[in-house]
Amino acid sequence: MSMPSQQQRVIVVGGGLAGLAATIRICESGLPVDLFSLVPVKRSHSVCAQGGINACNEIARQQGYSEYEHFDETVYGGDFLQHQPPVYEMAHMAPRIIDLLDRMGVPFNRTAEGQRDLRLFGGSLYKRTHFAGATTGQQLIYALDEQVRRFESEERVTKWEFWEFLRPIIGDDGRCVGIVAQDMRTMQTRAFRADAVVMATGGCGIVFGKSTNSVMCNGAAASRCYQLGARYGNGEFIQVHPTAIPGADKLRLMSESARGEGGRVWVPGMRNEDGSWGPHPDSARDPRQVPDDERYYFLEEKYPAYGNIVPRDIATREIFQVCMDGLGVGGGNMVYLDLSFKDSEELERKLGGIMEIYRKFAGEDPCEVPMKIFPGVHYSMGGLWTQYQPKDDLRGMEPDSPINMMTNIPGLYAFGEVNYQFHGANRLGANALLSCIFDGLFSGVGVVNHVRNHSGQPASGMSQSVFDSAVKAEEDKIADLTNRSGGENPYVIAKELGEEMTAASTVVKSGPRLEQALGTLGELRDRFGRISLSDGAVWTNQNLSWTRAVGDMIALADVILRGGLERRESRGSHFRTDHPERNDADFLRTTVATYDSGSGQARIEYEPVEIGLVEPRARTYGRVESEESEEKQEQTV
């Protein structure tokens, strides 16, 4: 192997499993990382996933699972949206990233005969999912941190935690060179050169409100990239999650390994005269004391193969449907998932971190009483628009191609949540985790060819002009924000936009509330133009960074917004009640976002998906249906 020169660095910004995974990627190809972190790495929001990883494995295989039905399962639950080389690759990498994983001293859950346990996920009828308790995403962070720290010790890696990401910074070229960050504590704002910006700054469930995302995953860096040139795909697709703590606060997530583990999902009711269920007169006493048969197991009747196990997006509306109905635990928005009749001892032992979350929070015990839950904003399948490099039989892609993951914008990467490639319409639950840690290891290769390889002029030697320019944006924008004065509360416009978001792009859209919220929505930006900022400290100004954050959230709330309204169809989580349906002739295609610097809005075009490996067919899950009904969804597909 060649060695670098040393004056050519990688940054990587984002101190999640994406970002670690490619850190340590980057670093063993021989190139250094400056990593920048809004937080401390192991504060990364990739330490509250829970429930698992999914992967192939000897276990799986005796059930006649492989790596093929790994792939067929994730694109169907994408409802076919995603390109299939990259699915197909990340399927087959993941029992070797497993293998890696207890390498590196994951502690995952073992059974009596000491091999790996896995447990049931939805979307599937195998047991597929390896886990570490209901903490896995904190272990699994905590064993690549532990990999990146060696490279730190090394002076391979220099950790910018505390730092802010503002913008790409982009070359005479049209590559990206570098970036412009601040430091939250001294509110210092500088560039940093760097022959290839990997963006690996997960979701932006902040942007509705209440989710069951961390505060600082807003999507603002996303946004920054969208804001500057970079296109942004099917920003429309956002996972509600079926099962979460509501708060007025924030939602917390109640992980999809306890319906894995045997929970089941109920609400009270009573049965009519024709068989279907109405309503339960006392739906709100304790549920200990409601009998068997005056209790709704809607998604086991109703999926009777997968029952509890069906994908989120099938799922959550069908609580929300419940709800809608007045069949909610006490007339509300609220259904159950009952683990109590499991082995306390086992679920302490399998679940125990969501168990105690949820005794602190709602103050219950899940294993005496049945929980209290409503679906939340937990993920986007949305993000960046990145390329890849299809293998000729498109299984799989090319593992050195330096376009791999590469946004439009040379040089600028996209991995983990903040990637749009990998999970279509809808994600199934334990492939997030797979797919960062994929992204990071298989295309960090690809970065550091790009570095190596690239005929256009090092960062290095590029003239300072371009990252004093750079510099100057943002102190500029950052004066610009201290100096408004005209009243408006950016936190109140942040709560007014979660809430809009929430109302008219989650579980239920329709063309007229998309067209409103987008009303809405102009309003809010005129608003935000008249605000003032209530800190306006040189030092850990806080108030400075989140209203920076709101401005970018309304750009990338734009993209969310136009996207819906434009796909006339019903796919995954998009579902659309004035388009009910599947709609494969015109709308088997990925949502491409270009930013409209004039109007602050974005252009929707559309680009082809690769079906190539599997082609579409319904997405039925096994429902129970009318004979009328399924001859009808055949047709439409």
Contents of the next structure:
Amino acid sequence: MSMPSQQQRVIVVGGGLAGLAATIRICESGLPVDLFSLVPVKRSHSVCAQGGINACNEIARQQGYSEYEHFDETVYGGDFLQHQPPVYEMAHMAPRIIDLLDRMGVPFNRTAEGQRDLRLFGGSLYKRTHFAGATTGQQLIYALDEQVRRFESEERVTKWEFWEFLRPIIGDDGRCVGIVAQDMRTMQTRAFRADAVVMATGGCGIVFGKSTNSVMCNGAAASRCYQLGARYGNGEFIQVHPTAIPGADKLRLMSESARGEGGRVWVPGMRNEDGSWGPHPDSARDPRQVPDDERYYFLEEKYPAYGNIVPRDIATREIFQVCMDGLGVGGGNMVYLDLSFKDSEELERKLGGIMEIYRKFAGEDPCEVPMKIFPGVHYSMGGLWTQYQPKDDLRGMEPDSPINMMTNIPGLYAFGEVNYQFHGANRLGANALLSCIFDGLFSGVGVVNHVRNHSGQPASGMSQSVFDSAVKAEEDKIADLTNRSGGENPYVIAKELGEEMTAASTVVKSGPRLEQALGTLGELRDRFGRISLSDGAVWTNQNLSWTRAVGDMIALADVILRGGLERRESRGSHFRTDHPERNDADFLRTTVATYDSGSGQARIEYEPVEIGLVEPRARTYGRVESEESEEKQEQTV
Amino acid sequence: MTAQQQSNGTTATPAESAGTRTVRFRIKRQDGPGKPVRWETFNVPVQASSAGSGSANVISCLQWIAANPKTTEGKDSTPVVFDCGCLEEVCGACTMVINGKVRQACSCLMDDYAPNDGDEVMLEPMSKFPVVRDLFVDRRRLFDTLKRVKAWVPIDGTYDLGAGPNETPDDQQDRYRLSTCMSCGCCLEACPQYTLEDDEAKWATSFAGAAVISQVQYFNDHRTGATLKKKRLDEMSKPGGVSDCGNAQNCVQVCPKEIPLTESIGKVGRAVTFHNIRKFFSGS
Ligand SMILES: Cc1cc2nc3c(=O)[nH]c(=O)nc-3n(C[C@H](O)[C@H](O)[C@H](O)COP(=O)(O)OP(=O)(O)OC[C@H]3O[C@@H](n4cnc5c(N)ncnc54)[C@H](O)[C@@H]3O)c2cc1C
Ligand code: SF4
Ligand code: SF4
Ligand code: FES
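Now that the form predicted on its own has been shown, please provide the structure of the form predicted in complex with its partner chain.
After this comes the whole thing, all chains and molecules, with the earlier chain placed first.
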């Protein structure tokens, strides 16, 4: 046993849903928490989530749905790449998570009788998605933020907002014993001690330049852990969301809930003699003038059962293909997402938040005209590699185990989007909010147990030198960045990185193109060695912070590209034109990347996936041409 | 590869195409608290918007300046410091004063604000919060005040205790409108009663402001939240409470989320009156 508990502290890095849920759980057990965030936690990226959060409830259950069904859908949606016990646990805890959020006061939409309403979402034939208008993430994070504010007022949480995480501190025995962080106002860099550190730093969309993510989602925090020895799992699996509106600074999401509430995807077209579709000569005309028989509802035609709510990777590839075939609106990269035929009062009540975004940023009213959309980088299934302790029968995880969601560095955990678990090769809509909160609430217990029971020396009693040398390393890095003077512009490097990553490693990939991108990445890495900062201030220097992150994004881009290159198959979001089939024999494996500090490159290895509960089957979602083969496959398993 | 995979980042470059216009940004700058204020202007090339790229906005222009920090006079400058997050008007980070009016920078489109070549846009930090640097201000007072009024639902813990209270769809809609407050500060910037307060020690007795008063109403309206109603109303009866509101109604006009702030203020004001009468007669 270790020191008295007031000496023991936990650090949580990141105050999105995952970090806040973890903070609440850990505080409740009596340990004080230091909560770090680049932005006030209430402004974390989780506010962007629109559509909803999945869980079985009584109404769904009585229509034939169940927690098991939720689990099975998630695994099928993820193309069987995820470890099944954690998914099983998450699906079964989901209804209780919704109850808890409800008790915290989240204004979930209600049925006429006052029950929590449900909507349809991608990859399911059942309504099982709970929602609060079309700002579900905002409502959920506010509820958790309020609970954390309560702990803060009782001085059980200390918030360190506008502090940037720079590195985990690893003690002599290999355990994580704290972090180095920098105050982005005063620029003070210092060490913080803790007996466990939870990374809850979200995704990495900014590596691709423009995405649906917030500006903080650059993956730098995860990359810093990776560069110090944490393994990174399934990095090549990046979700490209089918429906975003392009913008000058970001791609704004039009939530899947638009389709869940009946929205239809189409392009103007002409039906050929043989029933196939060709481009319409006047496809740029006012969509309201296009007669129904000249509207090609391609998702509904190809996937009669799921229609517009096929999973994201499939919808994205279909939209991409339609545009490549010249069928896009006006011949360009654009298709219609149509809600204009729906009752506008109902749209306002259920989708008000996203209708408003479209009106504000595209200048048109989706109640009147179909929206113009195109796929955009959205979510990272991959992330820091973590472990878990399965139950003997694999049906869930051991709730008290300190191993749950711990990285390979003892005492360093990864929760939320930065954790690679749960979503495999493709995440189902409305499962991310769930996995973030689940991580915090479920695995927060393991963090507490690690702190109370680990056999090493408590962080508070360790010699100062470990902490001093970690701070020194970061100060040296800052000095090095500040002293470079080769004239390269970090903003330009980041922009080129984003363009290359988007072109080579999103909807469709190929071996040669990925090799080429790795070549480009090498050049960018060299140029990064010759950057010059444009701001030398020692007060609130965002230029320094951004530049430092660009270096970390380059390291992470290497993981994403190399993982994609080595994975010679197609699975979920990862589609290789030169290897278009799924290959379970060789690649039903987790990709594990470790950093080679000499070359700055990733070493890729593979590890088996726990598939002991649901046997992998073909994943076709009843696509018309493939239905027969799926049935056959299903009979054989 | 047959085609580019996305409508790629095209705006942050000064494209020479015919569809480009120049927007002149006049920006109020300050290197830190107590440092002198100066104005700088930057010429930013802005591409004509198309369905493929959308309109430029203040953020994309500030990003361009960060990459090309040279003033119109050709002087090397530094990237302008500003706060932003979501870029879709849900996080509240990017609030600033644009052409004299407080609003979010991310939803401020150049197509509306500077449609013609040579148009000027003026950026200033909010004046009711201490400046950290340039357009970046310190809004901790707002979050601190939320603590003071106990802006949370006091649940018994994360135990498995079943669902929360049922509510009608109409009640849900009423609560939802209040719960979309993103603590952006627009209503405080516009309010004549809310003034700059550098001294943290004075925050506890300074005007709470419309956003926080509306949160008091939000939590008092929830069945479990209401168990702290008396404590919240006590807070609202003190100096800096609801009676400091002069009913100027500026707040409701600038709230980007169209929160019915004056309605909330009215309800809390009446509740405070009843609360104090009751306290008077019960002698507590
Ligand atoms: C537009 C959009 C809509 C979405 N809609 C849905 C939906 O409807 N349903 C669903 O299930 N999922 C949805 N998602 C996905 C979901 O929102 C995210 O996966 C989830 O919110 C991630 O939460 P998080 O807690 O892991 O991280 P985040 O909310 O991203 O929080 C990360 C935290 O880490 C901090 N941080 C990061 N780096 C550092 C650093 N270096 N130092 C200090 N702090 C740092 C940040 O400040 C922040 O507090 C959506 C995503 C997007 C982009
Ligand atoms: S109504 Fe009250 S809170 Fe609103 S602007 Fe006027 S004085 Fe300020
Ligand atoms: S009430 Fe409106 S203006 Fe005021 S902080 Fe909230 S969202 Fe902003
Ligand atoms: S950046 Fe979030 S509101 Fe503007």
